[in-house]
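Taking the form predicted alone, here's one chain by itself in structure tokens.
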Amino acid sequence: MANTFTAAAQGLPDETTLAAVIGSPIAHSLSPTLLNAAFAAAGLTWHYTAVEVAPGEAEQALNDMRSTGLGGLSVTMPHKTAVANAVDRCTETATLLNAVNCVAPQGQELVGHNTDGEGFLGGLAHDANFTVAGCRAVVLGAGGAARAVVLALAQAGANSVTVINRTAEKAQETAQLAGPIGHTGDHQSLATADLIVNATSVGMHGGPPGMPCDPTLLHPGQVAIDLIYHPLVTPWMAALKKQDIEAHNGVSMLLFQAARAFNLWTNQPAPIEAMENAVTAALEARSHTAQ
């Protein structure tokens, strides 16, 4: 694997700084599209590649990152917890979530970050111009994405965060990340929410069919975010829009978590417009292929 983390192995000039994403499976990742567009727009001699890393081999990938001087590493399933346990230290957010999706070299240390929550909040502001402070939020689901969103909403000053999940124990564990404002609930909680976030895989291309909740339980004036981005418009989003309810997909969360990684690695502001144009084009092409 170490050889993969070198410019020469990628057929690139020696002066190129390499960054990578590890996961399994990884071929579907949009991170190379996002980050290579960012590096090009910023005029940086960086290149980003996707590397298939089997379960159990994340620690070796980090050792290879050290030995090759890799400029940055993104981490996706199933390695987020293993990497959190293998870096030199984690940020407070990554520690609370016990999950790392971005590793940044800092001096002699590898620091584990979790940029999902920042990505969610950035996307929410970008798409809906929504103010989290004082809001009542409902999160559908209790997995890794839900946990990041719940923590981010609490840290951004939400008034209440209610978690709805089929498994009560997991709902409770996730709600606890919000501290005293975190609660579990049922679909009756949707009526009084300002913000509803689908953090389940229901409606995803190749995932469980259907909708994460009955769209008629929502009403105009609320904002709904579906963290799914393939398809670009899920059945749930389509139904909500027919009811004149503002609904957005997960593209912007993907965009802004990648933008934060770019910033951590390069110490430069991310070229958001170039990244957004690149990922939108890639997703539109993917949607056409899937039809």
Ligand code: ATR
Given for the second form:
Amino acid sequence: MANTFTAAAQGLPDETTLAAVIGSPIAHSLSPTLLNAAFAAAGLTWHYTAVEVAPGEAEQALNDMRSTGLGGLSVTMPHKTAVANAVDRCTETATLLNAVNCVAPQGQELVGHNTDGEGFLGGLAHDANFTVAGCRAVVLGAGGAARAVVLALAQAGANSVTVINRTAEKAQETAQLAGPIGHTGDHQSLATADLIVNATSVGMHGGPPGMPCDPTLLHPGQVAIDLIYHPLVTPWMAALKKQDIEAHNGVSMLLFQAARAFNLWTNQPAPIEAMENAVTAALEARSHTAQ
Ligand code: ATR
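The form predicted together with this ligand is what I want next, because the block you gave corresponds to the form predicted alone; please supply it.
Below is the whole assembly, all chains and molecules, this chain first.
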């Protein structure tokens, strides 16, 4: 693979610091929108680009990052585990999740982070007036997103985290990330939860149709977060809102995990408002074309 991680290869002035996201497919990633808005708002001569990297080629991309002095790297499907194994060091969270979504250079080392959990908690604080400490949470799903959320909720002091998933073994494995407060459960657990998170792909544009659980099992006073952001309002969220249940989509998690990446790479606080405006405009344009 030719090294695309240079300013010259991107047609940019040499003084530009480059950051990138690698994944496959990567064409519809919103990360360039979020990070370029952040760099512009912060007045930094950085540029963020999306690079299609085929499965099995993530290690090469990391080597390219070492040789070109890339400012930062985001990692998405299908490379999160490969990158966790290829960086010099992982944070404790990335090690527990065995998944890296953000690589930051630190001295001579490339450090693997996972900012999804922080993104989730940041988004929750932004969207809802909700205290995680002491709460009873139910997470629907047991994939990569669910794992990050379960760990983050436990680290933030939840009283219990119950995982419900179609495939029972995966529910068990994911619940274990929460340690003694982690359990598997069934839909009966929904009634007594304070927070319900959909981390399945059910209701996602192009994903399985339907709802991740029967919305009538929830009641007003609970907070529901659907990690999906395309569409902006899923059928599940719409049904919950009709029942006067507070429901939010996954835009804020996306926003805050990118904000954390910005912060790790630049050591500056992220310009949240500029990033939010940019991603909201992009998502609204996308929902009109239903891409
Ligand atoms: P991600 O890494 O983005 O979280 P993933 O690893 O593909 O995505 O996980 C998708 C989640 O949605 C899984 O929990 C999956 O359930 P299984 O573990 O049983 O596969 C869940 N999911 C996908 N399609 C589903 C469906 N039709 N009904 C219920 N759950 C579904």
